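The data below hold one chain only, encoded as C-alpha coordinates and taken in the form predicted alone.
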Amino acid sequence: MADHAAKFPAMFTPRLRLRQFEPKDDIGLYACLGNQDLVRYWDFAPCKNIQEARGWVRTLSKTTQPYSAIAWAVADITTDKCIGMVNYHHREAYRRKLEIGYILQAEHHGQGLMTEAVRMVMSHCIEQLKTRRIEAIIHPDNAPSIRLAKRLGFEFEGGPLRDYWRVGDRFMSPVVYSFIAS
(Lines of atoms letter the chains of each structure in order from A and count residues from 1; the text may use other names and numbers.)
(Lines give C-alpha, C1' and ligand atoms only; values in the text may rest on other atoms or scores of the structure.)
Protein backbone atom coordinates (compact mmCIF):
# COMPACT_ATOMS: atom_id res chain seq x y z
CA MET A 1 0.00 0.00 0.00
CA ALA A 2 2.87 2.40 0.70
CA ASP A 3 4.03 1.85 -2.88
CA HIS A 4 0.58 2.93 -4.15
CA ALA A 5 0.71 6.10 -2.05
CA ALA A 6 4.17 6.93 -3.39
CA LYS A 7 2.79 6.85 -6.95
CA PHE A 8 -0.21 9.04 -6.22
CA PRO A 9 0.06 12.21 -8.34
CA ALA A 10 0.05 14.88 -5.64
CA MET A 11 0.05 18.43 -7.01
CA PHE A 12 0.41 21.95 -5.69
CA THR A 13 -1.03 25.33 -6.61
CA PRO A 14 -0.08 28.59 -4.89
CA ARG A 15 -2.76 28.05 -2.23
CA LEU A 16 -3.64 24.36 -2.38
CA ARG A 17 -2.24 20.88 -2.06
CA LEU A 18 -4.04 18.22 -4.11
CA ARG A 19 -3.28 14.88 -2.50
CA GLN A 20 -4.58 11.42 -1.77
CA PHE A 21 -7.43 11.23 0.72
CA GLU A 22 -6.46 10.31 4.30
CA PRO A 23 -8.61 9.31 7.31
CA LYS A 24 -8.18 12.81 8.78
CA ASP A 25 -10.17 14.21 5.82
CA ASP A 26 -13.53 12.89 7.06
CA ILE A 27 -14.61 16.16 8.69
CA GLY A 28 -13.60 18.28 5.72
CA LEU A 29 -15.29 15.99 3.21
CA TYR A 30 -18.41 15.78 5.39
CA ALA A 31 -18.60 19.59 5.28
CA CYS A 32 -18.98 19.16 1.51
CA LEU A 33 -20.93 15.93 1.03
CA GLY A 34 -23.12 16.43 4.10
CA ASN A 35 -24.21 19.89 3.01
CA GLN A 36 -27.62 19.67 1.30
CA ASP A 37 -27.08 22.95 -0.55
CA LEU A 38 -23.76 21.79 -2.02
CA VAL A 39 -24.93 18.37 -3.21
CA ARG A 40 -28.45 19.28 -4.34
CA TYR A 41 -27.22 19.14 -7.95
CA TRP A 42 -25.16 15.95 -7.53
CA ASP A 43 -26.17 12.46 -8.57
CA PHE A 44 -26.38 11.14 -4.99
CA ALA A 45 -28.01 12.13 -1.72
CA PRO A 46 -26.03 14.05 0.93
CA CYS A 47 -24.19 12.11 3.62
CA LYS A 48 -26.42 11.68 6.65
CA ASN A 49 -23.57 11.58 9.16
CA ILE A 50 -19.79 11.56 9.59
CA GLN A 51 -19.72 7.76 9.29
CA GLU A 52 -20.97 8.00 5.71
CA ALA A 53 -18.30 10.60 4.98
CA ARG A 54 -15.68 8.24 6.44
CA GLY A 55 -16.89 5.59 4.00
CA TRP A 56 -16.41 8.04 1.13
CA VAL A 57 -12.90 8.89 2.38
CA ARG A 58 -12.01 5.18 2.43
CA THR A 59 -13.37 4.70 -1.07
CA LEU A 60 -11.79 7.84 -2.51
CA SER A 61 -8.41 7.09 -0.94
CA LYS A 62 -8.25 3.87 -2.97
CA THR A 63 -8.87 5.41 -6.38
CA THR A 64 -5.20 5.58 -7.25
CA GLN A 65 -5.36 3.67 -10.52
CA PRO A 66 -4.94 6.24 -13.31
CA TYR A 67 -6.76 4.08 -15.83
CA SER A 68 -10.28 4.71 -14.58
CA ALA A 69 -10.58 7.28 -11.78
CA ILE A 70 -8.65 9.32 -9.24
CA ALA A 71 -9.94 11.61 -6.50
CA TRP A 72 -7.82 14.32 -4.92
CA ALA A 73 -8.44 15.86 -1.53
CA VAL A 74 -8.23 19.61 -2.00
CA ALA A 75 -6.29 20.79 1.05
CA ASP A 76 -5.31 24.25 2.24
CA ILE A 77 -1.56 24.48 1.62
CA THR A 78 -0.80 25.99 5.04
CA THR A 79 -2.99 23.78 7.27
CA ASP A 80 -3.33 20.66 5.06
CA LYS A 81 -7.02 20.55 6.03
CA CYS A 82 -9.35 19.08 3.43
CA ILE A 83 -11.69 21.74 2.05
CA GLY A 84 -12.96 19.93 -1.03
CA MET A 85 -12.43 17.34 -3.73
CA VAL A 86 -11.62 17.14 -7.43
CA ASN A 87 -11.79 13.89 -9.36
CA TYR A 88 -11.85 12.38 -12.77
CA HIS A 89 -13.91 9.30 -13.54
CA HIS A 90 -15.34 7.36 -16.46
CA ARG A 91 -11.97 7.57 -18.17
CA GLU A 92 -11.74 5.92 -21.58
CA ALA A 93 -8.03 5.83 -22.38
CA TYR A 94 -8.47 4.68 -25.96
CA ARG A 95 -10.92 7.49 -26.70
CA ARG A 96 -8.71 9.89 -24.70
CA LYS A 97 -11.66 11.22 -22.70
CA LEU A 98 -12.90 11.41 -19.14
CA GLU A 99 -15.37 13.22 -16.87
CA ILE A 100 -14.39 15.61 -14.13
CA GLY A 101 -16.13 16.47 -10.86
CA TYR A 102 -15.49 18.90 -8.03
CA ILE A 103 -16.88 20.23 -4.76
CA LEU A 104 -15.66 22.85 -2.27
CA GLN A 105 -16.79 23.79 1.22
CA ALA A 106 -19.20 26.72 1.08
CA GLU A 107 -17.05 29.06 3.19
CA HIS A 108 -14.30 28.86 0.56
CA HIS A 109 -16.50 29.80 -2.42
CA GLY A 110 -15.74 32.93 -4.41
CA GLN A 111 -11.96 32.89 -3.84
CA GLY A 112 -10.87 31.17 -7.05
CA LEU A 113 -9.69 28.05 -5.20
CA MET A 114 -11.67 25.59 -7.27
CA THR A 115 -10.46 27.27 -10.46
CA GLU A 116 -6.88 26.59 -9.28
CA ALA A 117 -7.64 23.00 -8.32
CA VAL A 118 -9.58 22.01 -11.42
CA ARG A 119 -7.09 23.72 -13.74
CA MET A 120 -4.28 21.70 -12.13
CA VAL A 121 -6.19 18.41 -12.52
CA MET A 122 -7.03 19.27 -16.13
CA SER A 123 -3.33 19.91 -16.83
CA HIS A 124 -2.45 16.57 -15.27
CA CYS A 125 -5.06 14.77 -17.38
CA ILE A 126 -3.96 16.44 -20.60
CA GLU A 127 -0.20 16.23 -20.08
CA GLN A 128 0.22 12.96 -18.17
CA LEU A 129 -2.76 10.91 -19.37
CA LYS A 130 -2.88 12.37 -22.88
CA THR A 131 -6.57 13.21 -22.48
CA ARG A 132 -8.09 15.16 -25.33
CA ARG A 133 -11.72 15.50 -24.18
CA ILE A 134 -12.80 16.42 -20.66
CA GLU A 135 -16.51 16.43 -19.88
CA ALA A 136 -18.38 18.12 -17.03
CA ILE A 137 -21.90 16.79 -16.52
CA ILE A 138 -23.70 19.62 -14.70
CA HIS A 139 -27.25 20.20 -13.51
CA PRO A 140 -28.57 23.17 -15.54
CA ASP A 141 -29.54 25.06 -12.36
CA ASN A 142 -26.01 24.83 -10.93
CA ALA A 143 -24.94 28.30 -12.04
CA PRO A 144 -21.66 28.41 -10.02
CA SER A 145 -20.48 25.13 -11.56
CA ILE A 146 -21.38 26.31 -15.04
CA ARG A 147 -19.49 29.59 -14.47
CA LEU A 148 -16.43 27.63 -13.33
CA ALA A 149 -16.58 25.33 -16.35
CA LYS A 150 -16.86 28.29 -18.73
CA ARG A 151 -14.01 30.12 -16.97
CA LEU A 152 -11.82 27.06 -17.58
CA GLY A 153 -12.70 26.94 -21.28
CA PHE A 154 -15.49 24.38 -21.29
CA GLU A 155 -18.26 24.90 -23.83
CA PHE A 156 -21.89 23.91 -23.65
CA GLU A 157 -22.38 20.85 -25.75
CA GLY A 158 -25.89 19.60 -25.19
CA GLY A 159 -28.69 18.44 -23.06
CA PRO A 160 -30.53 18.10 -20.98
CA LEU A 161 -29.81 14.38 -20.77
CA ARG A 162 -33.29 13.35 -19.71
CA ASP A 163 -33.47 11.42 -16.43
CA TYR A 164 -29.72 10.74 -16.60
CA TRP A 165 -29.19 10.75 -12.82
CA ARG A 166 -31.30 8.98 -10.22
CA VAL A 167 -31.19 10.28 -6.66
CA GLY A 168 -33.47 8.31 -4.37
CA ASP A 169 -36.87 8.30 -6.04
CA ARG A 170 -36.30 11.28 -8.29
CA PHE A 171 -34.50 11.75 -11.58
CA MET A 172 -32.43 14.70 -12.77
CA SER A 173 -31.56 15.84 -16.27
CA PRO A 174 -28.07 17.43 -16.45
CA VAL A 175 -26.34 19.10 -19.39
CA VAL A 176 -22.91 18.44 -20.92
CA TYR A 177 -19.99 20.85 -21.06
CA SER A 178 -16.75 19.80 -22.72
CA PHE A 179 -13.17 20.96 -23.00
CA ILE A 180 -11.11 19.84 -25.98
CA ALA A 181 -7.34 20.00 -25.54
CA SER A 182 -5.56 21.32 -28.60
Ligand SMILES: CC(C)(COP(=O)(O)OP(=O)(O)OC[C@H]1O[C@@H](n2cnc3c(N)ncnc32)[C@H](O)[C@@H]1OP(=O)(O)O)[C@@H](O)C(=O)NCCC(=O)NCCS
Second form
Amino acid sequence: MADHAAKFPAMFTPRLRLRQFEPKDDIGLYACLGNQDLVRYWDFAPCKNIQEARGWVRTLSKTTQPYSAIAWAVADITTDKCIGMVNYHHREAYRRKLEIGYILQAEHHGQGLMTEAVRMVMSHCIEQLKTRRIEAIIHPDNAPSIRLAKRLGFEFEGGPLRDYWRVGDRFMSPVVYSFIAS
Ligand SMILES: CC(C)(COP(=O)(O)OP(=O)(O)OC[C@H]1O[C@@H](n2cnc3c(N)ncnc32)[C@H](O)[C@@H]1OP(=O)(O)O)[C@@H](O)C(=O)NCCC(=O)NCCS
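Swap state to the form predicted together with the named molecule from the form predicted alone:
Following is the full complex, with the preceding chain placed first.
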Protein backbone atom coordinates (compact mmCIF):
# COMPACT_ATOMS: atom_id res chain seq x y z
CA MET A 1 0.00 0.00 0.00
CA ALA A 2 2.66 2.47 1.14
CA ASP A 3 4.88 1.32 -1.70
CA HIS A 4 2.27 2.25 -4.27
CA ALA A 5 1.85 5.67 -2.73
CA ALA A 6 5.58 6.27 -2.71
CA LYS A 7 6.58 4.82 -6.04
CA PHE A 8 4.96 5.62 -9.35
CA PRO A 9 4.26 2.41 -11.30
CA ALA A 10 6.29 3.16 -14.42
CA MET A 11 6.07 0.41 -17.05
CA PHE A 12 7.53 -0.53 -20.41
CA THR A 13 5.98 -2.05 -23.50
CA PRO A 14 7.97 -3.04 -26.59
CA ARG A 15 7.66 0.47 -28.06
CA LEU A 16 6.68 2.70 -25.16
CA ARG A 17 7.62 3.92 -21.75
CA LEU A 18 4.64 4.61 -19.49
CA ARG A 19 5.80 6.96 -16.79
CA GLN A 20 4.83 9.81 -14.53
CA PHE A 21 4.20 13.14 -16.22
CA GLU A 22 7.10 15.60 -16.09
CA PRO A 23 7.21 19.35 -16.89
CA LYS A 24 8.90 18.61 -20.24
CA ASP A 25 5.71 16.83 -21.40
CA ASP A 26 3.79 20.08 -21.89
CA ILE A 27 4.35 20.23 -25.66
CA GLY A 28 3.48 16.59 -26.15
CA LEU A 29 0.32 16.83 -24.10
CA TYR A 30 -0.66 20.07 -25.80
CA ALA A 31 -0.41 18.29 -29.16
CA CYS A 32 -3.15 16.01 -27.82
CA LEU A 33 -5.38 18.21 -25.70
CA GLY A 34 -4.98 21.29 -27.88
CA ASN A 35 -6.02 19.50 -31.05
CA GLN A 36 -9.72 20.29 -31.61
CA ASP A 37 -10.26 17.30 -33.89
CA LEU A 38 -8.69 14.91 -31.45
CA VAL A 39 -10.70 16.05 -28.46
CA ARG A 40 -14.00 16.19 -30.33
CA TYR A 41 -15.27 13.28 -28.21
CA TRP A 42 -13.27 14.09 -25.06
CA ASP A 43 -15.04 14.96 -21.83
CA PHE A 44 -13.09 18.21 -21.29
CA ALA A 45 -12.81 21.30 -23.49
CA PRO A 46 -9.66 21.58 -25.64
CA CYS A 47 -6.64 23.40 -24.18
CA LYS A 48 -6.58 26.90 -25.62
CA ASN A 49 -2.84 27.35 -25.13
CA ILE A 50 0.31 25.69 -23.85
CA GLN A 51 -0.23 27.21 -20.38
CA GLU A 52 -3.44 25.23 -20.03
CA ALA A 53 -1.59 22.08 -21.08
CA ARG A 54 1.04 22.84 -18.43
CA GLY A 55 -1.74 22.99 -15.87
CA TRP A 56 -2.86 19.52 -16.96
CA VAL A 57 0.70 18.21 -16.76
CA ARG A 58 0.87 19.44 -13.16
CA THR A 59 -2.48 17.90 -12.30
CA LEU A 60 -1.76 14.60 -14.00
CA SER A 61 1.69 14.28 -12.47
CA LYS A 62 0.22 14.48 -8.98
CA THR A 63 -2.01 11.46 -9.24
CA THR A 64 0.58 9.15 -7.79
CA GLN A 65 -1.55 7.27 -5.34
CA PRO A 66 -3.32 4.20 -6.61
CA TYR A 67 -6.70 4.66 -5.01
CA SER A 68 -8.74 6.86 -7.23
CA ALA A 69 -6.65 7.85 -10.23
CA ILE A 70 -3.29 7.60 -11.98
CA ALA A 71 -2.23 9.08 -15.32
CA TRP A 72 0.72 7.77 -17.30
CA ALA A 73 2.56 9.84 -19.87
CA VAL A 74 2.89 7.63 -22.93
CA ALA A 75 6.44 8.21 -24.15
CA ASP A 76 8.36 6.88 -27.12
CA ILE A 77 10.76 4.28 -25.73
CA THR A 78 13.77 5.63 -27.60
CA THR A 79 13.29 9.41 -27.36
CA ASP A 80 11.22 9.54 -24.13
CA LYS A 81 9.04 12.17 -25.83
CA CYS A 82 5.46 12.25 -24.60
CA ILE A 83 3.09 11.25 -27.40
CA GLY A 84 -0.04 10.60 -25.39
CA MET A 85 -1.68 9.78 -22.10
CA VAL A 86 -3.45 6.80 -20.56
CA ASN A 87 -5.15 6.92 -17.19
CA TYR A 88 -7.55 5.31 -14.83
CA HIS A 89 -9.90 7.31 -12.70
CA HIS A 90 -13.02 6.89 -10.57
CA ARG A 91 -11.45 3.83 -9.02
CA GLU A 92 -13.52 2.23 -6.29
CA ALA A 93 -11.18 -0.23 -4.63
CA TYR A 94 -13.85 -2.06 -2.65
CA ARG A 95 -15.96 -2.63 -5.74
CA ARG A 96 -12.82 -3.54 -7.68
CA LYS A 97 -13.74 -1.23 -10.52
CA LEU A 98 -12.37 1.79 -12.32
CA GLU A 99 -12.64 3.74 -15.58
CA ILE A 100 -9.93 4.22 -18.17
CA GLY A 101 -9.12 7.02 -20.60
CA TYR A 102 -6.56 7.47 -23.36
CA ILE A 103 -5.41 9.91 -26.02
CA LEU A 104 -2.62 9.73 -28.61
CA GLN A 105 -1.11 12.41 -30.87
CA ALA A 106 -2.66 12.17 -34.31
CA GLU A 107 0.64 11.56 -36.11
CA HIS A 108 1.10 8.31 -34.14
CA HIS A 109 -2.28 6.82 -34.91
CA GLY A 110 -2.73 3.58 -36.81
CA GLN A 111 0.31 1.73 -35.43
CA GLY A 112 -1.24 -0.06 -32.48
CA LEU A 113 0.60 2.11 -29.96
CA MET A 114 -2.36 2.99 -27.79
CA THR A 115 -3.61 -0.59 -27.82
CA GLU A 116 -0.17 -1.55 -26.50
CA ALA A 117 -0.32 1.14 -23.78
CA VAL A 118 -3.87 0.43 -22.65
CA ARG A 119 -3.22 -3.33 -22.57
CA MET A 120 -0.30 -2.71 -20.21
CA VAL A 121 -2.35 -0.44 -17.95
CA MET A 122 -5.16 -3.00 -17.88
CA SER A 123 -2.67 -5.69 -16.79
CA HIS A 124 -1.43 -3.39 -14.04
CA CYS A 125 -4.98 -2.69 -12.86
CA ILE A 126 -5.94 -6.36 -12.88
CA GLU A 127 -2.76 -7.86 -11.46
CA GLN A 128 -1.55 -5.17 -9.08
CA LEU A 129 -4.77 -3.45 -8.05
CA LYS A 130 -6.98 -6.56 -8.28
CA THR A 131 -9.48 -4.71 -10.43
CA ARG A 132 -12.32 -6.79 -11.81
CA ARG A 133 -14.39 -4.32 -13.81
CA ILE A 134 -12.85 -1.77 -16.18
CA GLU A 135 -15.15 0.76 -17.80
CA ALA A 136 -14.61 2.76 -20.96
CA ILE A 137 -17.18 5.51 -21.39
CA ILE A 138 -17.11 6.44 -25.06
CA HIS A 139 -19.03 8.75 -27.35
CA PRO A 140 -20.97 6.53 -29.77
CA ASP A 141 -19.45 8.34 -32.79
CA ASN A 142 -15.89 7.80 -31.57
CA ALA A 143 -15.22 4.87 -33.87
CA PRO A 144 -11.42 4.56 -33.34
CA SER A 145 -11.90 4.46 -29.57
CA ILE A 146 -14.65 1.85 -29.85
CA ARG A 147 -12.44 -0.28 -32.12
CA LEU A 148 -9.61 0.01 -29.60
CA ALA A 149 -11.83 -1.01 -26.71
CA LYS A 150 -13.25 -3.98 -28.60
CA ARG A 151 -9.76 -5.06 -29.69
CA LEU A 152 -8.89 -5.30 -26.01
CA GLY A 153 -11.95 -7.35 -25.15
CA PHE A 154 -14.37 -4.66 -23.98
CA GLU A 155 -18.02 -5.32 -24.66
CA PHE A 156 -20.84 -2.88 -25.26
CA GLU A 157 -22.92 -2.68 -22.14
CA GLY A 158 -25.43 0.07 -22.54
CA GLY A 159 -26.34 3.64 -22.97
CA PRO A 160 -26.47 6.34 -24.03
CA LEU A 161 -25.93 7.93 -20.64
CA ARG A 162 -27.95 11.05 -21.31
CA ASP A 163 -26.05 14.33 -20.91
CA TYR A 164 -23.44 12.52 -18.84
CA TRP A 165 -20.55 14.76 -19.94
CA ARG A 166 -20.58 18.52 -19.72
CA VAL A 167 -18.01 20.11 -22.01
CA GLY A 168 -18.19 23.90 -21.87
CA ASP A 169 -21.77 24.80 -22.72
CA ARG A 170 -22.59 21.44 -24.32
CA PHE A 171 -23.64 18.10 -22.95
CA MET A 172 -22.76 14.77 -24.51
CA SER A 173 -24.33 11.35 -24.13
CA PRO A 174 -21.71 8.57 -24.22
CA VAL A 175 -22.18 4.80 -24.07
CA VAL A 176 -20.60 2.25 -21.75
CA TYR A 177 -18.15 -0.48 -22.67
CA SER A 178 -16.77 -2.76 -20.00
CA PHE A 179 -14.16 -5.45 -19.50
CA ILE A 180 -14.48 -8.04 -16.76
CA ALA A 181 -11.28 -9.68 -15.60
CA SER A 182 -12.04 -13.28 -14.86
C1 LIG B 1 -8.67 6.49 -29.46
C2 LIG B 1 -7.31 6.60 -30.14
C3 LIG B 1 -6.20 6.56 -29.11
C4 LIG B 1 -7.16 5.43 -31.10
O5 LIG B 1 -5.97 5.62 -31.86
P6 LIG B 1 -5.48 4.46 -32.83
O7 LIG B 1 -4.23 4.89 -33.47
O8 LIG B 1 -6.62 4.03 -33.68
O9 LIG B 1 -5.20 3.25 -31.81
P10 LIG B 1 -3.89 2.38 -31.75
O11 LIG B 1 -2.71 3.23 -31.50
O12 LIG B 1 -4.16 1.30 -30.78
O13 LIG B 1 -3.77 1.80 -33.23
C14 LIG B 1 -4.74 0.88 -33.69
C15 LIG B 1 -4.82 0.95 -35.17
O16 LIG B 1 -3.55 0.69 -35.72
C17 LIG B 1 -3.61 -0.49 -36.55
N18 LIG B 1 -2.34 -1.18 -36.35
C19 LIG B 1 -1.26 -1.04 -37.17
N20 LIG B 1 -0.24 -1.73 -36.69
C21 LIG B 1 -0.65 -2.32 -35.54
C22 LIG B 1 -0.01 -3.17 -34.61
N23 LIG B 1 1.26 -3.51 -34.73
N24 LIG B 1 -0.73 -3.58 -33.53
C25 LIG B 1 -2.02 -3.23 -33.38
N26 LIG B 1 -2.66 -2.42 -34.26
C27 LIG B 1 -1.99 -1.98 -35.34
C28 LIG B 1 -4.85 -1.22 -36.07
O29 LIG B 1 -5.39 -2.04 -37.09
C30 LIG B 1 -5.77 -0.07 -35.73
O31 LIG B 1 -6.35 0.50 -36.84
P32 LIG B 1 -7.96 0.39 -37.07
O33 LIG B 1 -8.62 0.86 -35.80
O34 LIG B 1 -8.20 1.30 -38.22
O35 LIG B 1 -8.20 -1.05 -37.34
C36 LIG B 1 -7.22 7.92 -30.96
O37 LIG B 1 -8.22 7.94 -31.94
C38 LIG B 1 -7.35 9.16 -30.10
O39 LIG B 1 -6.38 9.61 -29.48
N40 LIG B 1 -8.55 9.76 -30.09
C41 LIG B 1 -8.78 11.00 -29.37
C42 LIG B 1 -8.95 10.80 -27.89
C43 LIG B 1 -10.14 9.94 -27.59
O44 LIG B 1 -11.21 10.10 -28.16
N45 LIG B 1 -9.95 9.03 -26.62
C46 LIG B 1 -10.98 8.11 -26.21
C47 LIG B 1 -11.88 8.71 -25.25
S48 LIG B 1 -13.18 7.55 -24.83
